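Single chain ahead, by itself, as structure tokens, in the form predicted on its own.
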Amino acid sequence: MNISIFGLGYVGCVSLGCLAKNGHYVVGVDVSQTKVNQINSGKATIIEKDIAQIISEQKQAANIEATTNAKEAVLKTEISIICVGTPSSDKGHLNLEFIFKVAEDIALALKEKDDFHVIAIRSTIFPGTCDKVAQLIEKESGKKRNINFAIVDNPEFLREGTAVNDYFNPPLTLIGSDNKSAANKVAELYKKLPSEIIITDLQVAEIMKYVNNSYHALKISFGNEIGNICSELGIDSHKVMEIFCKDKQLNISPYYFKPGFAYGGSCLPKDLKGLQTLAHDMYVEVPVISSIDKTNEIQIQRAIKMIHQYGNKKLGFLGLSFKEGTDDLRNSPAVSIIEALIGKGCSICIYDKNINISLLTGTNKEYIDSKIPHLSSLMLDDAKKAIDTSDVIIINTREKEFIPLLKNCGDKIIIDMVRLDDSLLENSNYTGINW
């Protein structure tokens, strides 16, 4: 294909060569002459592992070529790929400028050209922003969305000192847009290369490089947190973050990685608790680990407020355990919320299978009896009559039996913690917590 990149330093240089040596002809575009005349005397603009001789091999073989001509670019190619930076301020807000610059003159460009244009974004960018460049570039083209151009965003996920070694294999290849056409023929760029191709909406392509990097600087911050903490003990912390990361079934794994409801039972609660208390005991600050109870009581105090404006209204609560499969009321969630609600003169019925308040002994009793001592008149041994008889249904376990049940409940209003079948998203009367 023949390819047009507008910015032509880390990222933009990088993609030139790449995409140049996979197949492609791209066109950089860039403001800075100095840029532009690197490339074409076949020299890379950055310092790069690799990317100099790519370059250098890529314009010999006639595959790369630079200008400052905007349209001239845009009028031999198919795909525009915009790679300009988006500073960040000290608040974190982004300056887009670069990125509305350059759709004006792609928009400048649209207006004599009758061919369908792609403009995919590789830039960092906010949730929306793609389509406030939709927006301006339809109205300073006269060219409209979907017709005359498509909007795609795809991220970018290079790391300096390794770019082209990333590039060429990347973990996964994202593509967010609203026009499947066009989302499929980003992806032909990056069909030689050996990862997955993801095509998804445009917002969740948006937001993907922030929860990323976020989650990247939380094990980092993690890490060291621990580090600090078996100093201390005089505990070598790389064997215990080794151990820790040969477990692929829960440490390194999809498993706990699902918004929705908070976490309970009794060993997350107390285990994070006991090192919090090793921590402070040493004089040992963690602030990470020390927000983690914290950000649990935010989802809890979340839910009673979704739950509570319909608080005039009788609520059934399905599933009462800290989670499906079991009979440990221990800091369930769920016993938390409906105790506040009764609290706030709600009225409720509960149902959970797995609770039997006869055979609830020990430290399972003791917390139930501090929590909700009248238990008992709230239970229903019947999952369908807590859904008749209620005007709002809670979903606090992923319990199977519940899924038939709610498909037929007519229009009662579902507040599902757990996000128990997808299925369900299609009733109008249906809401999760994060979704």
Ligand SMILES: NC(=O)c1ccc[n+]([C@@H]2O[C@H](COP(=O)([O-])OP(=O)(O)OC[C@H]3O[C@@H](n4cnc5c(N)ncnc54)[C@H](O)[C@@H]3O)[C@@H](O)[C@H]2O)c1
Second form
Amino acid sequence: MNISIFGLGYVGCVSLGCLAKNGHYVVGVDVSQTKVNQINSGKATIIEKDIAQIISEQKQAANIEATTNAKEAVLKTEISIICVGTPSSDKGHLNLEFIFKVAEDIALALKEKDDFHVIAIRSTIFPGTCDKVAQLIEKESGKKRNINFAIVDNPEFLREGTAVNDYFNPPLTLIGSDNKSAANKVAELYKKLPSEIIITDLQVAEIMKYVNNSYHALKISFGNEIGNICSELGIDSHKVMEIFCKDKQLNISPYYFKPGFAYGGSCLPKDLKGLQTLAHDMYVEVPVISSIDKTNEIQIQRAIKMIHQYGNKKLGFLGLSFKEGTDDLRNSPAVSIIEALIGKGCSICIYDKNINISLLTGTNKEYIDSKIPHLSSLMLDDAKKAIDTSDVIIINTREKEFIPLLKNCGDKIIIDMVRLDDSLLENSNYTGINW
Ligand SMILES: NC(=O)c1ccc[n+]([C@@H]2O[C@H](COP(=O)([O-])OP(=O)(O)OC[C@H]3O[C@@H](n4cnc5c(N)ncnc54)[C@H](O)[C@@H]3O)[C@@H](O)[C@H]2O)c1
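Would you generate the structure of this protein in the form predicted together with the named molecule, following the form predicted on its own above?
The next block holds the full complex; its first chain is the one shown before.
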């Protein structure tokens, strides 16, 4: 394919060389005449393992060229890949001025182009940017989105220092678009790479780099805080984290990564508090670890707010324990929200097949007696009865038995804390806590 690449920095130079190595003809565009001259004399614009040789070979094979003339590049190619910088603004937002400038340049070229053109954004952008770029191109070129051109988001995941290897072995190739044929065309560019190609919604792709990089920063900071605590205690933190990483079921795994309700139960809150206090006693600052329970509390407050907007209606809770399959009520977030809503005067009924109040003992009983002493008067022994007598149904545990009942509950409002089943998404009265 014939491709133009806008921006010949780290991402652009690597993409230019590697796409050419994979058999494409690539025209690089940059505002810097120096970078354009470097490419045209077979030199890389950056220092990065293997890229100098790739650029030299691809120049010799006449597979690459560079120019400062955007129009010329767009007119001789079918896809333009935008790799310009998106630095932080003073207020912490991404500064997208270079993206919009390139969009204008592409629009001016499209005025003179009859063939369909695909624009893929490889730079890191925030959700909504592709739509803005498309609007700008429509306005400047007079051409129509998805008739004359299409926008695709195709975020780059390479890391400097290992960029060429990362290009040829990415964790995945992500393509977001509202245009299937444009998405497939961009997917074609990467068909020689070994990784999975995922085609998804535009905005899902747009937010992905933020999610990834924030999580990577969180991993580093969490590891460092654990290291700081361990080192104060004379424990080898590397041995600790090596073992931590060996747990592929709970630690290094998709487990716990589904957005939903707050955590609870007897272990997570208690042990987190224990670690925070240990660090505090040794004067070790652990802001990441110390903010985890605050985030959890915010999630509980979010749920209370969502439910309390229907405060004058009858509220029916399906599930009370901190997760399905247990009668442990200790630190169950559902108990906290019910306690708060009772305090606000709401009318409540509860169904949980695992809770038999007469069988609750020990700290479990003490906990619930201190929070909702009249719990037995709120409990129903039948899920259908709880649904039938309520106007708003709150799902707290992932019990499959609720699904058919909720599908046939008419126009009752459903608030789901656990994403019980995707088929419920079809119901117009259904809301998830964070989806
Ligand atoms: N560097 C990385 O490791 C990395 C990894 C993944 C994603 N990203 C993202 O990719 C994007 C590019 O990053 P980078 O590090 O390659 O940036 P960079 O600053 O190295 O390169 C950007 C290039 O764009 C050129 N440019 C600016 N305006 C232009 C215009 N109007 N027309 C043509 N060229 C223009 C600049 O001259 C420069 O050469 C950013 O959004 C970044 O967040 C970077």
